[in-house]
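Below you'll find only one chain, the form predicted on its own, shown as structure tokens.
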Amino acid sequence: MKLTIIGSGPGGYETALKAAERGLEVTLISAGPLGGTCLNEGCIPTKALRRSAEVADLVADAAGYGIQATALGLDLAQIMARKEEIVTQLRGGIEFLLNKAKVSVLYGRASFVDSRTVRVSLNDGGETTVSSDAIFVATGSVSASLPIPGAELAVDSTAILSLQEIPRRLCVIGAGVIGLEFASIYRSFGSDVIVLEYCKEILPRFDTDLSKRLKQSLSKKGISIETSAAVQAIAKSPDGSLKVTYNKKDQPQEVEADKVLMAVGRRPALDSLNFADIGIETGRGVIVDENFQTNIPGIYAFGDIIGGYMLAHVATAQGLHALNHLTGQKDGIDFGIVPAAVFTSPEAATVGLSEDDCKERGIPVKCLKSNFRANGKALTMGETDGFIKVVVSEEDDKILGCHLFGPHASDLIHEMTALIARHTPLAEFRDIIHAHPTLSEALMA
């Protein structure tokens, strides 16, 4: 069988090896670097940063550990230089594991010819057509923007990873996980920062607690946050700075910075293909089946593209689930159950329900709340700042939820995630014997 996958994040590559294993022949088709924005715009790059940013914190904070810290320096050019050796060291490591797999690689932009074979604009120039039984669409997202004069004045999460100079003022527009991570990493940077957000809370699709305390947390540490805030436009000022304007309780407002993040969200890149040319069918992203197929059999789409939840390990679950539709296997993968993180300082993680989906949905429920000031591992690090919420139902005391703010965060939800899988009663997962001293006790509190 062959198989066209149009695509090189990390839905796209994943699928692309594990098609391979299985005797598929596979064409991959990249308009950009091999691993698509994960790799090279999104997950990877600001998890650098966001490690440097750690370091400039602990440095800074050396005197609470009882060392005496020399004064911080922080050259911004070799902070991305370090994001840039990571990125290449694991494109280099894809690019081996597709050559190893025997995966043709095509370097270029495709368009659809028909339902079985695609059109590709290589990008030395030159042009070529692949047909095969099945095509997987794995295009991803782009930046999302505001309908605002001046928007153009912005930079998109993609132009704030390659800064030369870390601005003095920084207008982050968006409280979501983008907004709030670079805000976070350029205030560990020493940035001014405000971030504008339209609703009422940060981080809107969280649990309300965890949102709640995570922007006690980061305003603590300096950052402003302003809800309810409708940005209106952007304008450059004589000096050269930008002037953000925005009404809150119908007030107009104004903030003055060096630069300003547009980070509003990302939304599928519906104009990657022409769709409308071969009929499939789209809406706010393409649509598709519970089995990731679209409306023509045999083409499949899934990751950014279908819009939900835009996450790269979601990609490659449904990229898998596709797949196994594909050849006729069977997979168990709840795609009810996704565990996201917010890398700031400290971390968030959620998976399962909130107390307010479980309202919503008229679901008795009991939530037992832990906090990390409690926890030895914690003190011991320093990092006392946070809580743990698990959401239990008072029918059957099955774990429905888990919402985490604090040290590590995003590692500890995949325990929960594991049981909530598993459809796990509390009082099993008490009976589970965790090292001390660790972080993973405070879960058991």
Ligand code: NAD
The other form holds:
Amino acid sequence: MKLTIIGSGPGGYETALKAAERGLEVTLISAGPLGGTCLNEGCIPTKALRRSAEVADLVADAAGYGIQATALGLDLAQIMARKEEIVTQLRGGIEFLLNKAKVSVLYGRASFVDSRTVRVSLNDGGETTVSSDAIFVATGSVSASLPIPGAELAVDSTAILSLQEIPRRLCVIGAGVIGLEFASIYRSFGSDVIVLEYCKEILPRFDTDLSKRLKQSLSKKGISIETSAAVQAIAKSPDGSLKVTYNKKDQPQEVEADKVLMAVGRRPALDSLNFADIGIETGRGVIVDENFQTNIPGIYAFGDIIGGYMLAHVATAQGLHALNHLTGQKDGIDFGIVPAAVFTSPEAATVGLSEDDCKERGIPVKCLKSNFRANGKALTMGETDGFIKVVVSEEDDKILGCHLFGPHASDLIHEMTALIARHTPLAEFRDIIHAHPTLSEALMA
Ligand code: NAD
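What about the form predicted in complex with the named molecule, after the form predicted on its own?
Every chain and every other molecule in the complex is listed next, the one we just looked at coming first.
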């Protein structure tokens, strides 16, 4: 069977590898470098910067650990070079794997000719057509902006990954995942950071308790956060600085900054392909059924291009499910149980239902709350700021959700993800021995 995959992010390239493993003849078409947004301008470069930010924090706090460090010196060029090296290394790894799996890679921009054929305008000139039995679309998303005067003066999440100097004052519009991750990074690099969020809480889609406490924790680190703030305009002052005006409780306010980051969400890249020309239905994103098949049989779409959870690991899982459907294989992936992590400092993570979700759905729950400051390992690490909330069904004791922030929250969440995915009652979890001293013990508190 011949399969064409358009887009080489974690949805496209991972699915290409699995399809090739199963004996399909795969062509992968990539307009940009292999790895998509995640590798080139998202998850990976951000985490590389975040690691440098953590090291900066540790050096600044060294005296508290009994270590006399010399004064903090940040070499942004070196930090950026390290980030680029990591990205290049991983990109090389994907290229190697695709080669080994005999996936044919075409670098260029695809467009539909009909429901089984795409034309590719190759990046190095020329054109080719590819015909196959099925087509998978995983062309991702683009940054959204606000329709406000001066929006073009702000940088997006791609541009802020490659700043030449650390802004003295950074204003972040949007306290979602991207906004808070960059707020944390640049605060650790020494910027004065203010975050303006339209909703009442930061991370509006997360459990409210978690959002409130994480806000306190980030504020303690010196990040100033204004919620219920509706940004109205960005303007350039004669001295080159930027002025952001916003309304809070109907009162006009303003803040000055050297850089403004626009982080108000992403939207499916609907102009990445000529969907309408062959009748593929779109709404906010490409419309698909439960198997990620579009209204045209044999054409599937997954990842950011369909909207919903815009997460790399979700795109990978959706691609696998689409492949399983195409090749007649069954799987047990539960797309309702998706762990998500926010790489702030400290990091936050969430999975399953929040207390608010349960209230909305009329599910009676009890919530168990604990703090990292009572955990021996966290204390020895000097990272006691953090909170865990486990949502448990009153009816049958099953664990329904877990919401936490603190050291290694992005790793800790997976134990709870496994338990929730296997519908485990709290009592059974409590029977599982956990090693001491570990952060995982905090989950049992
Ligand atoms: P988001 O949807 O997470 O957050 C956008 C924020 O902007 C929201 O809090 C929203 O209320 C706020 N906002 C909207 N309009 C505003 C206005 N006028 N003024 C002030 N605030 C306003 O979007 P994002 O942070 O841009 O991230 C985009 C996507 O990428 C998300 O789906 C996210 O999950 C994903 N992502 C994930 C990770 C990760 O998993 N660690 C990292 C980065 C991005």
